[in-house]
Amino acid sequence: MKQYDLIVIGGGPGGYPGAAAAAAKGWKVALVEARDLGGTCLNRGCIPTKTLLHTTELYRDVQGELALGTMEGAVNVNPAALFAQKVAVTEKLRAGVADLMKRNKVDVLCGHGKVLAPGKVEVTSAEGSEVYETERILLAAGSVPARIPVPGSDLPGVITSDELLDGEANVPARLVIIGGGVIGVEIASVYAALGTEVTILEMLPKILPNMDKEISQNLTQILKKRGIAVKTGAALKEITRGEGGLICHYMVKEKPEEVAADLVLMATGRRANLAGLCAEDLGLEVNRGIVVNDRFETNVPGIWAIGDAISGSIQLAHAATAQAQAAVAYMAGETPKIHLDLVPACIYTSPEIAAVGLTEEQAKEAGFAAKAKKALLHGNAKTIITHQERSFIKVVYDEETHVVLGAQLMAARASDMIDEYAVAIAQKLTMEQMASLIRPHPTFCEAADDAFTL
């Protein structure tokens, strides 16, 4: 029986960095993955979505230039080639993960990992099962799409993001997206650019319910301007099949409404992937995910858990990576040097959205004398040059100390700019200190000059 210092179950953005971090300490490490290295993020989530968004946003930009007369000729998107490019990108990155494991001398075990007992992991594949012994176990099993349990949710043509992004090109004439969260608005942006008639049904009063209210309002207006129907306060009741395709029946303010579709995407969040992960008699504590303490230890000695699989998960790839690295540090008796409480959130619409730290409302609830300073980007040179819409930067700070508490950006390259604000929060820098920096011109990031100036 093979002996390991650490076995990691799950080869996604939490699992493989955790395996690499442990191997760097000289530990003998195995990584168990039932499907493809890279997990959902690389194969059926973040990376495929961003590949599709890159081309469709470029196409939208070209259409804007054609309308201005600065370009001429006919330009169209080739969906088959676009989805083939999605596959090529994921394959290249997946090969990079495999090479990283090889260079770090991590054994990659292909199969379904199951914890039989502390220190014992069974790996089952088409070739059979084998049991491995280990001193430590890290559960990084990720998450799977959740479906609303309404009648008709299992009809052909009702799919999740896994099926949409794992498959070949499918550009329906009409697409209804159930859920106005991150997945919903990003997929809506892709398919609207491809010419699909898109409708978003969101049960809550606004899309992106966890984001700043102003961001939600602005994005709603932008999506509607691009021909996307956004229905908020819309509770899905049933999906039926009629002569015209799938029919989504929903309620808005107790009034029944319906919308027809050729394809329905369930984008209603994700849940921890715990099926078959542990033996029933293991006694692992679960509450909508694996329960862990602040050191990522489960209630079973020798077993840690991170990422989407844990209770209260942030469900972001970079959060899982940071948690895995921290968990390995704790296993080694070290203190992690990473700010686990500061996790930037990014949404890759156009313009992009990014946030870190506290909103003004959250800061006030936490007891701060919070204020927000907003800088509009309608006068920013790069914003004008690139024809961006409704862009702004909002910085939340303590009115007494002027220390930066949070930031919400809705601007081109927001995902690249958010780091500056995270550093400010982590280092407890003041608005004046951030305003004192020289930023290059012309850039999107120079809008921070106005955002930090009181």
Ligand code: NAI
Given for the second form:
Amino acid sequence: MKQYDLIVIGGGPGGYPGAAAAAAKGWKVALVEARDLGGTCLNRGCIPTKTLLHTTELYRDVQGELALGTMEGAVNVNPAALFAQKVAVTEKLRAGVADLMKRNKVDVLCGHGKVLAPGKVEVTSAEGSEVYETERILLAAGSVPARIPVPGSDLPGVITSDELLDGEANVPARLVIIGGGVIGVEIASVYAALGTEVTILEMLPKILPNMDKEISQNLTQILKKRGIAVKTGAALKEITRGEGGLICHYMVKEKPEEVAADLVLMATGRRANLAGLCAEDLGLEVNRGIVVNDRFETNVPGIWAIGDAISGSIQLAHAATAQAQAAVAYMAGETPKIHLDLVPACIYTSPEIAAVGLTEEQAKEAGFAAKAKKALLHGNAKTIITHQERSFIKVVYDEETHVVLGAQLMAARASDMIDEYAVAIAQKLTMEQMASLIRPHPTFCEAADDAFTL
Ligand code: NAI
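Switching from the form predicted alone: structure of the form predicted together with the named molecule?
Time for the whole complex; same chain goes first.
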């Protein structure tokens, strides 16, 4: 039996920063991880996807230059080397996480963690089981892909992002993606650039249903221009295996339709990873995820939970990191200095999409006299130099006070630019205050001058 101040279950972007934050307080900390340090984000999510996107976007850019005649010669993607590069990147980052744990003197316990009772965690690996004692427990077990329960969803060749991103190079001739959410549009971008015939089936009337309407419409047009078939209002009903490969049967306006594929990717959301996490008699309250209060405390004293595993989670790596750091601060009786309610969301399509704060619709629903100011980037020098697609920045503000309430960006480097909009919202700055800054030229970010000027 060992005595810890904190045991964290789950070594993803929630768990490991939580462990580091606790260790920095001088606590004795253990981190339990059943698979690889870094969790879904590093091993089967954000990092592998962005590695694939980096090369495939570059390839598309080169093709654009070849078409312009500014470059000559034959350039091809080597899928095996591309996927090997993805492995190299994840290995490097994983080593960084392991090093961070070592430097913070966090004990990494390899195995499946299970809470037996408050203060008691069992860790099971191939070598056997051991029970550890601890003052506190932080559950950071993340989420797993949710396969929709239609007939044929378990056929060989029907995979989730787990298998796609954790495996070897797999470049099919025809890929059908079920779900036009974040994973759907990013993976569609990768495979369309690799020459795969890609179809997205989205049940709702638009792809990226939670995003600003104009962003969804623009992205749909851009994806279609790149040869991706985007079918909206298309609910998958069944997958069968026929002579032509895997056949996805779906309904559009009560009319049955079908599309053939060599590979089907289920990108229909993720659910909390709770399998075997707690002993049944622990009585942990669960409602599509672990129920927590605004201090990340569960209903069981001494147990906190954060990230994708909690009820109503926003399923973003950086949200999990912030929540874990906040939970550790609450454990220590401190008030965290993090704006937990302001989470930027980024989608790494080309152009990138980024949003923070409220959309105009949401701001109006929240009772603000909200208005949006839109700046188009078609005259922005960097946008022209780099041959970008139609890009824009939308800033939502309160018409009475001019305080910035939200921003939605569809532009190159939007994921890097979203920060200044988050600062404006967090600090309750006005449009005039934001417009008063000098921004460098030529840059994408200077488009903010126009976006903030009323
Ligand atoms: P999602 O919730 O973004 O999208 C799932 C989509 O599937 C929805 O649009 C839904 O309407 C559709 N759908 C559900 N059932 C369907 C059916 N029967 N037929 C057709 N369409 C159907 O989930 P996704 O894309 O799987 O991503 C999971 C999570 O991972 C997200 O919450 C996201 O936050 C996170 N993520 C974040 C990324 C980023 O920050 N760049 C990248 C990838 C994932």
